[in-house]
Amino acid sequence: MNVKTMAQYAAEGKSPEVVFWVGCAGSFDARAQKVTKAFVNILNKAEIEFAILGNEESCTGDPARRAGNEFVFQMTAIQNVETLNGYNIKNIVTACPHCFNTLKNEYPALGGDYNVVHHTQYINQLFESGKLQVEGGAFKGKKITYHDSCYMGRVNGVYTVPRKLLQSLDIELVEMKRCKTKGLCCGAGGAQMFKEDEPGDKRINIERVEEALGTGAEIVAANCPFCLTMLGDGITAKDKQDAVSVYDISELIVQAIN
């Protein structure tokens, strides 16, 4: 996609407006890669000068810390802070709420102070500044429900912006019974993404998907790669994949601006 790295900018003696922190999922997971590409298309559409770290980017360390391995977290985080500070990076945008929370709230204690925004917040800024406009009515009138990811919602209190973006698409937004401050986890947080569920009556992602299906929505919108995986798996487990789609908000927006 001809995305420039920070190393390339540095070699030219230039600095981009913002660094796009792709994250592990956005780099390696086939489903999350689609979100990465959608967001890059949005940045290009808005003519934003941005860069990625490329091979210099490592995991933020979030899963290690959540799983209790503080040593691995700090080792990884300090390496990232040294890289970011070495390029004198100030502004970071990421499509992963886990990366967002760690970079924004946990890296300052290790010497990494940055202006970190989630990609939904950044897209909203582009709309408010007039750099982006919704042109298409691809989703007009469609019934969409929004799943609050834990790290954007209850952890960081971001509820309005994602819904504002969805409503700009002229859709019918239907809320699940548990939403906003009472939202339910998709089941992947706290490093649960990488292990089997604890013994119980029902998988959390199935319970969440049942709530989504109960709204009658045609589309379940999310803002997190972990949530995309868990919700998608839940929809498939309920054999509803032909009737209900799961999208990241950026994937909806990119179709509306093209």
Second form
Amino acid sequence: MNVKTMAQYAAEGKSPEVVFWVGCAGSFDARAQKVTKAFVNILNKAEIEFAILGNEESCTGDPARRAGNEFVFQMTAIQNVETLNGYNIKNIVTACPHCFNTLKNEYPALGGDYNVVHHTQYINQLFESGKLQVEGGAFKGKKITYHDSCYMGRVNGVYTVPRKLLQSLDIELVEMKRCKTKGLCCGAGGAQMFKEDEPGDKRINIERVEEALGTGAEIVAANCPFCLTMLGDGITAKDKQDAVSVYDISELIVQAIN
Amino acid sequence: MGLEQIAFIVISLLALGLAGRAFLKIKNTIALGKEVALEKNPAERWKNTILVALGQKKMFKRWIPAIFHLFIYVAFLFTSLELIEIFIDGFTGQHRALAPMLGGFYTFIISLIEILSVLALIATVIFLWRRNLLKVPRLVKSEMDGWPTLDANIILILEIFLVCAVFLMNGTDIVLQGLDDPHYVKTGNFAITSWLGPMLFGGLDQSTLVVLERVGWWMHILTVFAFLNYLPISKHLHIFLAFPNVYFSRLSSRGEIENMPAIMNEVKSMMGLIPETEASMDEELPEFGAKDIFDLNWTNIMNAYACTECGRCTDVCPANSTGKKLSPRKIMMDIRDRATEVKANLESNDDQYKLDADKALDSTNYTDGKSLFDYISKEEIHACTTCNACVEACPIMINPLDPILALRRYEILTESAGPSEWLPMFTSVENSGSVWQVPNTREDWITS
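Having seen the form predicted on its own, can you show the form predicted together with the partner chain?
Once more the chain from above appears, this time first in line as the rest of the complex follows.
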């Protein structure tokens, strides 16, 4: 794996094509780290000059802001804007829809204007520019359902690109009843990831996993590290972990380009 | 001037005056909210208004209720045309003043209204059935118990009244025209009453018909007046407020939560990025977020008055559908109820609501010991995942997420309260730049 930090690029007097914003989950969460590595492998395969910020990266502040803690949000966000502007960074790719949304939609008000894409969009661009080709049919004919994350879907209107990537794998895409604009949340957004559910009949991730299992798919594809956790936990709670797997789209793509 | 004419003029002026006063009061209640800087893009705003409000675009995400709603909506628009003639006749003492003037076009318009009225009647009956017998889940949730359900039924029944009045008025008129009384000008054959009129009223003696025609005419206009005066206390206000509500809905990305420049500047000055004088934080500890309606944007309050309680938001809310207390519709209903309560107290001019007894009672000098938190519990606002399903679902672009976040901001920033499980997350974002308390080695994954 070939990974360089922005500081290394700067020391060499060079600038990368794009900064890969890894995010807290992608950096520290064991499950999301696998997605980070899968995406780095894709970038390496396509021979993209990219940098990570490493320890200079901070949480974008999404969960703090959505929990209502504007002070903590501003502290971490302004720090990030300073870092990004300090390196004169223009292009950012991230595998986390929450980081994507905050970088893209909330940092401009703080003085940070960047061209931000989600890793599914970036991979799609690599296919379209011919830098990557899908080879082999590791997933040919497999039944896969796609879970729209709220922050790529409803919030940012990205519905077709992730589906297009999945279909390039020659799979059978089955939709859940609540998909696209009607997609059901995994239950993690709005800082719910960091607290227990409020009292109720059921956890939201269980509701979503029941719907996913109802499609008969062997793989549930997602595009968000928090969705991965919630869906994975839900499938384990339903004792279906041997029959159904949850993957980030990049984890499927990386297996089809090698 | 005849007695009927005088009665009409008096009743009209009274009904319109009272309604006008009530609508003005709602406008002033909405103005209790904070001023908000709206993006200026009239072209985009008019486009939204035409597509979403006038064109009902978002209604058609659920096409069954959308079609029946469309029947009532279009019937309402066209029946309003008929009111022009009712007013001319009422004020001048004429009978069907527009008929000779418009000729065949008059026959066409009234026929269209009759056909639409039949469709509206069908829709109304179906809506009553969906609400009271079929009990569509979103229409019978707990926040609909009592007044909201009665309110919905009253409106539907008023609509049935109105349609009956149209057919009574036109049906008897058609029969009277056949009796060659010169008072009843020839209008041509109306689509429905040309056969329904003789079927129902044929053979009745002329004096009874004359009375029935007047009953129909008066029932029509009195129902309209009743409706107009009922609207301001009803969820049905959406028929007017949907339009400004869509027009003023936010145009910026849903992903952006309203920035708080006061805090941003304070943090920038703490970090030495801007001189301290630029950070405009007051000496006394300011309040952040929303505790009461005065702290909400005026558009949030307009949202609340525009809400017709259809419950599409609550139906798609992941928290609500898994049994949590949060219901986006209830949030909007609570904001409206609280705003109405505050406005009534302000208008009472009662000294007990004064914060400072020496100053006049107004929105800056007001307390009743209550706040939005007496209507909306913390448990409700804690359950939101900010998934935007409610925002997406609303047919008239109400944003229930906005006030939820404003309430969260009050709880966290002003009260320093909130779910204790969030504290470790806040602390570690603040101290180590990560949502989890981990040593700050963001590159470990490369070698792990």
